[in-house]
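Form predicted together with heme C (HEC), single chain, as structure tokens, below.
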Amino acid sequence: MTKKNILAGMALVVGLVIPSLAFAANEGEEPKHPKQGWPHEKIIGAHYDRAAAQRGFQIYKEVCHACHSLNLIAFRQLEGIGFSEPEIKAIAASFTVMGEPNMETGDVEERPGKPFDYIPSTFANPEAAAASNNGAVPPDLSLMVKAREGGASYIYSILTGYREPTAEDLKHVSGGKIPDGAHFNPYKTGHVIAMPPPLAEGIVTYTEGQPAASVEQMAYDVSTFLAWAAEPKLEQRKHMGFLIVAFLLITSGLLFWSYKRISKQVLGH
């Protein structure tokens, strides 16, 4: 490396940096996210809080289904969390769904759930959804994690952001007041959102043994369940991960090693 590169490579580290600070900067219009570091962000070791997932699927069941959807999950596959067979069964034959056509008459009736039914969902098509929500469908939760920046942590801010709009708060919302039937929620782009606070103290029951039902556990709880539901095989990948990286690390190490060996024999260097 000459001096003339070493500056060339500075230049492109400014280059680099400045860019990205204005990008910051130009972002910095929703507060940052209060609740950071979840056991399924970290590196190593990465898992899924298995107790609070099943709390959250809870909370999923008892407050967030009458609105939302969670298409892509099968009661069969809430093992993942922790669930075992039995209760599996009995999660699903709480619910509803519609049946396979009956051999003689042709006629669809409703059968309690099955664990290889899908999570039915509570509005027939989005128009009626719509209908019983002010005219804004709630979306499907299924992937909701990963289709927002931020991901859990950002589920987690949306549920115990509801406040009071400030003056101040006024002046970011468009047209400068909350339209009738929507609510003030800081985290949401735009600051306005379709959805009532849909967590309050004494909302649900915990069992005997768990933590008090706040609305932080709560958000807590179920942003790990909807973490869960939109990546389910996040713990084998990452455990996976760490694998294949000691195992490359070490063959990288060998193939260094190898390729200078093999130098100095036809180089001579």
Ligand code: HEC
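Could you give the coordinates for the form predicted alone, as opposed to the form predicted together with heme C (HEC) above?
Excluded here are partners and other molecules; the one chain stands alone.
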């Protein structure tokens, strides 16, 4: 192979690869999600903002539950964000779940939820969910915070990121335009999202004494709730981890002190 052929081959590779990499960076690169200073992400003293998590559950129930399931959370677990037993019973009873089959007829009847029930989906099956959402099944939110890079900040960014795109924004969108029925969101990969903006001023009403239900506040609250839903035992895990690290440091210090003391007695220095 001649030197001329080699150079031509290298030029062809560069011509094919570089544009592809540029396109991938433009279309598929995961956007950065600004950190919101979540108290549950602290190394020391990590904790969930329970007032925010309770408001977040209200938003999930009144807004998100219409499309998204939360299959891994039982009503009784809501005690973890500060709901009392009577409150949990009332919350569970406000949902309808499928009961046990009738022993005589085999029919399954609906009944009010109970604390031991898991939060039911609005849809009977994935096919029904897809039929109500333009053919797409809305993802379950139980582990969404752990499944997305950025965690709770990803959820917050998406919920607050909807806006009308500028000409500059459209340069980062495949085809240079937003498809019909889709929406621009700079924090979504590809900058296009099918889900309409779920939050709007006044969509929920917080109880007296709570912060104003702005889009930013609601996004913060529901992100906190979903962070808890993804890791209900996070506080205990981080606390235990801190105790283990402290124990290991103290033990290491005692072992080193013992080693120096024994060395001095045996070796004389």
